[in-house]
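Taking the form predicted alone, here's one chain by itself in structure tokens.
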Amino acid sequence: MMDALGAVASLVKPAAMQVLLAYERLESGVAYNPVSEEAARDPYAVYRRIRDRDPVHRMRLVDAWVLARYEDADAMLRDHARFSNEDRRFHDTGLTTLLDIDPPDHTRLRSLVSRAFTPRSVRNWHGRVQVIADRLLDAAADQDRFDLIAALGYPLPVTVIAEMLGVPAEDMDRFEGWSNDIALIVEPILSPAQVEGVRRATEELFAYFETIVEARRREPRDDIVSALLAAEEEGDTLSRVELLSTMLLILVAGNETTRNLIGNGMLALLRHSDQLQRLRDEPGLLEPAVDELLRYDSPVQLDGRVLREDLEMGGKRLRAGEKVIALLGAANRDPAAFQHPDALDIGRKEKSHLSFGRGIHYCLGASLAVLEARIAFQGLLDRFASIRLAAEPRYRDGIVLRGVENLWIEVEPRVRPA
């Protein structure tokens, strides 16, 4: 969290920050400091206070409304007419993606990209994802201690996405650097240096993608880039920037969400050994287990919009042009929507978490992320008779994206019949 604290310090003097937080607490009974050590360690305790005391809350540190109840967050995400994705950013990074536009441009662009992520298309990838996961686990199988993120959590999704885009998987070390920098674009608090880092990484990745695009124009393949170029030739409007930014979004989002899901999910299971054992005993619970892991510690914690018109919510008057942030992590722990919300229950019946969003901006790659997570968790349980947490992990810096930087585990291989 030190980078986020540094970003705040570069934008707001520490003394001024304390004044803002004190004023916020005075007017509402609670203050939300998303870059505090407490929020980094356990954001859910912070969310609980906001939800209990002031669920439609004015956060002064970044001057935005935050919604902590499931009902309000769900309503915001579904209502793209009044809650716009355009101009929702807190920084001008020079990059606009599918996440930052409204209909009709959003409808046109998403319809082109979504063909690669239909449930049927994703099912066709099952065998290939399994092969990649098996290969990665084979490489780790002779170790009794390894970092799950480095061994599986990062390379599995980035390899799959690279193959879908038709880019060389051997460049994944470069993708990791670009992805880490560009993913900061969603954060509400960035230093000038971080904004510049987003711009630089975007330029470098665009230049890299240009060579892929030109190669596919000459020799199309069975990949997303070739499909987008074919759609362009059939008359669908797709500008150069739209093509490149869409490729960028698929690479970054496809990597970040699944990496965090695998890391956060496995950590939650390791900290709840009864649920890990239950999953071993009842493998049929794998599907609801992944849903529950998404709810319990969401890879994406916040999602923002800009109001198009004045409205009242939770007894507060919100004005057109103001920014509104749905606390997805808070909504997923709302007792009005989930029984015993702070408990991990892999057999939970309620499945309507907000971790993939709602409405027209529902996560395009949700089915793929779930498929990869199921294969990853099943592979770990099949190979290892025992999995234990070897060291307390460090969370990656960020407010919106929540995930561990590393996850060191100790394992004992399952004894196979001779």
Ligand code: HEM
The other form holds:
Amino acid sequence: MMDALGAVASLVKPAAMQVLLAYERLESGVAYNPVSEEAARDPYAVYRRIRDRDPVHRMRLVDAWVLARYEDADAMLRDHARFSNEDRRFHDTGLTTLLDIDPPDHTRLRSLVSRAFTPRSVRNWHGRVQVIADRLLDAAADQDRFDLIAALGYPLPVTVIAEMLGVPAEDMDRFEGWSNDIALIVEPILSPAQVEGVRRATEELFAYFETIVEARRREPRDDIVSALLAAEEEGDTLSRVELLSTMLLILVAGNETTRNLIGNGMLALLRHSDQLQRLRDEPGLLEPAVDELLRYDSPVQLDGRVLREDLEMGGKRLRAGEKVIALLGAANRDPAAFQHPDALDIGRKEKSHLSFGRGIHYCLGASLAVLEARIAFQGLLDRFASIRLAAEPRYRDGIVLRGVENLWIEVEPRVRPA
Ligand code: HEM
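What would you give as the form predicted together with this ligand, now that the form predicted alone is on the page?
Let's see the whole complex now, leading with the same chain.
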């Protein structure tokens, strides 16, 4: 688990941190401290302040610009020529994936990987996701109180991805450990021990994946690895490291994010019981509801780039080589883009949230994640006549990935006809 505060403390002494924040406030009228208690409790209040007072804001703690307006975040994500994904990481963990490269390499690799994520292949997954979700929910359904993260939020995405990658069920626990360790790579604030943890987990996972690749080379199956190997045989170039990094990215990118969508989404519905009831009354709203839950409490809060050339934004001069972070969570609550942005409205017409990014790096697994969330929420509503929050959940530490540690709920089963 990420301890962002601990990581800051090991990098920046508390006194130095206070000086940086004071300087930032003096400079712009507002300071952004993503590891403050307030930011953990309600990042949206912090974002609002930045958006209102200094929307293109220099954050001193990690020395990067942060963009809090929808318009600027959207422009950054679309402009891959000036806002690069290369060298955007705050730490060198030795790992390069689709998310760390620009065209033309990105174009070539993405077109190969996209073959495994066509709308048709995701539709083919529908039945399998339903079976896995049903099995998990049935196992939980005889209890009147359970942790939704442990019962569904964690195992659903990890099982789906493990099956896609052809990982045997008995390796699932190791798989989860690696995924959690490597997911930290997205965080701007890490301690040296955490950076080392990413490196170690990457090495172990690569060694593990090598055995799967070898097995699929000998005997192809209906899984992503076989699809990628087939693409290679058709003459496309996919180096060994690219193949392993892509498998790793699929594991890491789709795991905690989807868990957070299920957890944050259900939590938002439980806190807005009128919207939960509305979803029961109007099942047709499931589709916009998932979009709205993604907007309302985005599983990925920040997305970073590096500037390739000097430019002006919001009256500020940004220079080539500087890091820029789009606050997706802030953009999704920008009143210039969404009416009553702090209200949860599952029938909302505006769907253009930035939670899956935008432009050439737009999330490859978006339709899979949405499919899993729809099946998860529908399964809960079908099984239980009432669902209530049983305990106040705690959000995990971490600045980029936002999600609850656990989500204890109290449920009453539907009375089934005899
Ligand atoms: C609710 C769940 C998810 C969220 C919120 C999410 C979010 C994102 C975001 C914001 C990006 C863009 C990052 C950038 O612009 O730098 C991204 C990219 C990506 N996502 Fe997801 N993701 C989710 C689920 C998944 C799943 C289930 C998979 C695969 C199984 C996946 C695979 C990927 C891949 C491969 C990329 C890189 C695309 C590229 O660089 O061209 N994601 N995701």
